[in-house]
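So this first bit is one chain, no partners, the form predicted on its own, shown in structure tokens.
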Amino acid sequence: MAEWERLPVDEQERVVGRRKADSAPLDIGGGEGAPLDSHKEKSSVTMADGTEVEMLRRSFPYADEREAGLLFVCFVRDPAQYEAVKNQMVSPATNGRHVGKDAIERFYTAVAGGYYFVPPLSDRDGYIGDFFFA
């Protein structure tokens, strides 16, 4: 966290690929969009069948006197979709649209993870887990 907090806002925006004030996509100039190694660009994945990965996601930052971290939760139709996103984020490969590892990778270390099946049961008011995205 300390390394991230020391970065000027414009560099944080470059790493993430979005403006900090309103989360709007960053434009590095000339209509080029976000930097090719930004988190926004590296986490945008097209599957082999040509479909874009659709992911509902939410991050929950936490901190106390002993530790700080981020709990990341996402929902995808197939675990292969998340794997494709994560693989692209950590791959240093260059393939036209994506260049190098995700710039945000240098600011965190994953310490645990898991996959859970959440059935898409609906009721008359919505779906299980809707409250995460309200």
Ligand code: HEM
Contents of the next structure:
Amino acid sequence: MAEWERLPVDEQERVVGRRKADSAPLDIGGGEGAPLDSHKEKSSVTMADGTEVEMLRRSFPYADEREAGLLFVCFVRDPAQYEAVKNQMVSPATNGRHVGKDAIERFYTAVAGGYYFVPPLSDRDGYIGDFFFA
Ligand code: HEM
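Mind pulling up the form predicted together with the named molecule next to the form predicted on its own we just looked at?
Expanding to the full complex; the earlier chain stays at the top.
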């Protein structure tokens, strides 16, 4: 966090690819969009079948006097979707083009993770696996 806080806001915005004040997509000028290594660009992935990865994110930032971090939580239909995004973030390439890895990678270290099955909710006949929780 100390390294992040030292960055001027315009550089933070280039790392994320969004304007800090209102989250609007950053345009670095001339309609070029956000920097190609920004988190916004690197976390945007098209799968081999041409579909764009869609994920619902529900992360939890935390900080105390010892450490700060983000419990990154996302919901996807298939773990391969999450993996495609994370792989592109740490890869120096995007769609075969060398753009460098996700600029946000400099600011955190992943320490643990897990995959969980989340049954869908239904107000009619229950949901798959509901007997596990009865
Ligand atoms: C410490 C790690 C991370 C930080 C601090 C972080 C931070 C952010 C921020 C500030 C945004 C833009 C604001 C927003 O839309 O909420 C964002 C967007 C996003 N992040 Fe992360 N993120 C982290 C890790 C990840 C990981 C591990 C993934 C997926 C593997 C991910 C996927 C995304 C996606 C898909 C977006 C939407 C892209 C967009 O802005 O249009 N992030 N993240």
